[in-house]
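Given as structure tokens, the chain that follows is alone and in the form predicted on its own.
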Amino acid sequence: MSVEITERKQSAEGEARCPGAPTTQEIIAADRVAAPGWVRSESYQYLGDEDISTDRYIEPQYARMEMERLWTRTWQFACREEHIPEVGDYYVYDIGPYSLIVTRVAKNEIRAYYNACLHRGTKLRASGTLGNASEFKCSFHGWSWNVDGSNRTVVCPWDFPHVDRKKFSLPQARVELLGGFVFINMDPDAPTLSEYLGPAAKAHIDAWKLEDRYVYLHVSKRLPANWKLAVEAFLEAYHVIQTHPQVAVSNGDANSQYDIYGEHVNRFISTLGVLSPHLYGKHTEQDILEQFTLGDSGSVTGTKRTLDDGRTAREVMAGMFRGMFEKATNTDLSKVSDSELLDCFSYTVFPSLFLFPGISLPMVYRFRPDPKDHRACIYEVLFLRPVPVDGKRPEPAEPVHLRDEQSFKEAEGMDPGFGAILDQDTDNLFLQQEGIEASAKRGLTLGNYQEIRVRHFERSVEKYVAMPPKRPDWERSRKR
């Protein structure tokens, strides 16, 4: 199986691609079993060479803007359906100095309430918490709400003559379910979440049936770097070769492509299984093979192949990881295609959502300001297996929350080989921070191409942060 390199025109700003090697797109369709629509597609857009003002990763003055005027007003992954499949069930996302109650009011309905008595304030749930409840009542007071958000008890009620418990409801965050996603925002005004997404974005995820799948695996750590910097560090391909060598032998990473849906879309196709521009003529099909069966240090499928009959290392990687998934999952992999088995599609929907839609790599990544540190963010991995093929579908992980100098690799259930890689990538975030607070240059130099979703985001924050200021309306809110 021989791979055609199309001769490319590089006349214009923003088409030039690495020379001498094969599109993704052109490795793609050299695959034995044949990849979808959503696979075999393109969306590259130039959006100028300017640099990007460094202002925004250290000024507090940003970050306040930001929570002001993009976190109010953007769709946010808050937690899976799996989180609270039954009646009563109760999740708290935090954002910032934000806090919502998303909760099953009923089979096919869940709210997200603002997390606080509208007493005097106090929250009804604390952080990171989850479980059921019949009310969410006040720990200060005693004054409680109904799972549907009505107000159950005032106490003393003879002292608030001028309060209408009819009127006194909790206020509501709008809610939108995607994929087995709970989506919340909290502008009234936004529009909707397929509005947000855009036609294609959303007949892409549509396509991966991610509600078939549950969190097998979720861990969080806090990083030392400003939420838009661990944003940027997985937005591109571009470092694999510096930061991560011990994958470059299997990894196409200068020939990645990017692309970009709309305001709120991006992704990457990575091609796994082929040799990375940078290690041309250094390497042949059987060391790809063997680096990507054995890896550096043991083992990843525990059993080193022999090419034959002329196949390629890509060929092969696709048969095996068809079968290991197959064995794994009880299920029929034979018409999904090679680049579904192998590659990493990574897709970022704004502001801080990754979603790796791949069979070998199904991952979320959510990224979240650090509250009480501009300069530091919370990120959190989540895995996601397919539902068992008896339909039962296994409680979700908890998290596994990381201390700040411990590796990945620690937490439990992790492989220890992507473990390494995140090391890799989160090592680099310290140094960047102080790296930028440190330079004479106020401005990020960015490649047209590869670094692409990094413009495109950055775009996106420079909208809203533009913006009016605009907090939560209790009273519209309310009426939801």
Contents of the next structure:
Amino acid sequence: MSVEITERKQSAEGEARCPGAPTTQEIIAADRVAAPGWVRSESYQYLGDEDISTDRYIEPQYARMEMERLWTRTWQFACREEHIPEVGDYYVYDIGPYSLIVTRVAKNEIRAYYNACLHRGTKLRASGTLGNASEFKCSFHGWSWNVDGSNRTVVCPWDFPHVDRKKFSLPQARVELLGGFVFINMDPDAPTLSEYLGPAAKAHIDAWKLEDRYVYLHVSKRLPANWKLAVEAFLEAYHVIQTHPQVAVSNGDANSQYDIYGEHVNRFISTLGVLSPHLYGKHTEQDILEQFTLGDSGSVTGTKRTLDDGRTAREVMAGMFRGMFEKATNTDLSKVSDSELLDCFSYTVFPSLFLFPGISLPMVYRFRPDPKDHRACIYEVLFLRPVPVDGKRPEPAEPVHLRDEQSFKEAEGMDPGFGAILDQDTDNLFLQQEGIEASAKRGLTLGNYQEIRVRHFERSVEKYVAMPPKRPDWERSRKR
Amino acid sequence: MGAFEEALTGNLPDHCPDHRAVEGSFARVLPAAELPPGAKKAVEIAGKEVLLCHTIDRLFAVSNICSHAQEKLECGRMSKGWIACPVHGARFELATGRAMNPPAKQPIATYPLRVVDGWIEVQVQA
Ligand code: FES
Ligand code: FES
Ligand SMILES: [Fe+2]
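Any chance you could show the form predicted together with the partner chain after that form predicted on its own?
Then the entire complex follows, led off by the chain already shown.
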């Protein structure tokens, strides 16, 4: 008897949804240009309701465990393919103490070399840099390696009879390409990127064709919080009504949709051009139309926002956007659905990558821990635009590095409305970091539905941190 | 100098009063047509090794010698705003010569450049 009762209780948990509001799927089903399958599916799962323990955000020891267990085992976005278009082009990707020289070694082959000289260890290239090399020459004694990783020079070889140059190739991490992104993984035993993402999420990413976009804006800023708190600030729309009141007028926040896919991917769909359920009865369709915030308004000019004869704000916005984005980016969007044009699609690939495949909000985020301070992290936001129909791919944007006290609005090329949203998101973070440290309560309490992505993310963190340490292995990483 | 050339080099237009005064010290080095966007060319002017760079939208003249270990920059990767030394990877801002990343710390020299009658002209002395 008691077993039955427990089961019934569990099947009901996580099933509640915002009362009195249409679901995300109902909103999208009413659109004129229908959305593709990846939009029109749901994949929520209840994962329990226990608190999330907070030692993970405040203990330096936890950050050390993440570095040698989690970051050495997971697939990470290192750079875009367009950052290294020619043979010999390289981009240095750094994560904690680790550093990889991501190099195009042939037209269709990219490798990631551990960025350290095999003589006395000097980095072959400074962190955070890019360029082109015909050889990687160490700046200390001049040993060098060919672009294919084989040893080229040992200075005074008579003094190194014990060095077998054939064995002194640069060790490599694994590399996989997807959607124009170069992913790396330091673990020789990790699953392939496809297995890691799982078939459903992989199919979504394939459908977006992000390889046909280019980086037109790249901004980075150090944030004063543990990297996981920064990630979690972007995993739900639950905060919109309080943190971004200006957005709520045209955002279906409380009726956003949340989905999880396997262990490494989750998403939300947050509809735009509709009123927040928190504000029902307080605004007209005309208000919605006027207060819409665009992530990429720089590509849109001459916006005239009027609502005629009973059409909805969402419908009018979709039509306007299609025309404006086509013109501004010189691309054909006639078959792109209203939802893809308008809505906010936020996907994460564990641990550090956010992909936003929409058109009005076309961002990529990356979060990395500050290797010297577990209470800080490096946040990057990249905006991707479609490569123009004439096929000429512009150079990727140079990163703009903001200082701690600067606003995102100050980054040249950033839409001011969007910059204000990012300021709102990130200005809460130090208060949360400090509050967690100050709290008598040692756990975070999460909503069953709207915060499922936070729980899903932290479950994966826990899974990796529970594993034994795994440091890069010189023997195994040479045999690629 | 036409409006197009002005835009290309960011140099002083004809109507600028200083223009004639400095003209004498510019050396004529290369027909502009021989340096399309994306191209670089190493030249010697008055005993100085100079690298002419045509990025996607602008011409620059900088020292061809890296400030880190005196290697040549001419085979380095050039982007819109910088050139990377091919040897150890230091990058320099083309407009100012500033070293953007290690192992270089010192800047490289930059030289005024203009296009006159279809010729690239560079001023190597101050
Ligand atoms: S440390 Fe690299 S050559 Fe000596
Ligand atoms: S010689 Fe240019 S970076 Fe060393
Ligand atoms: Fe937000």
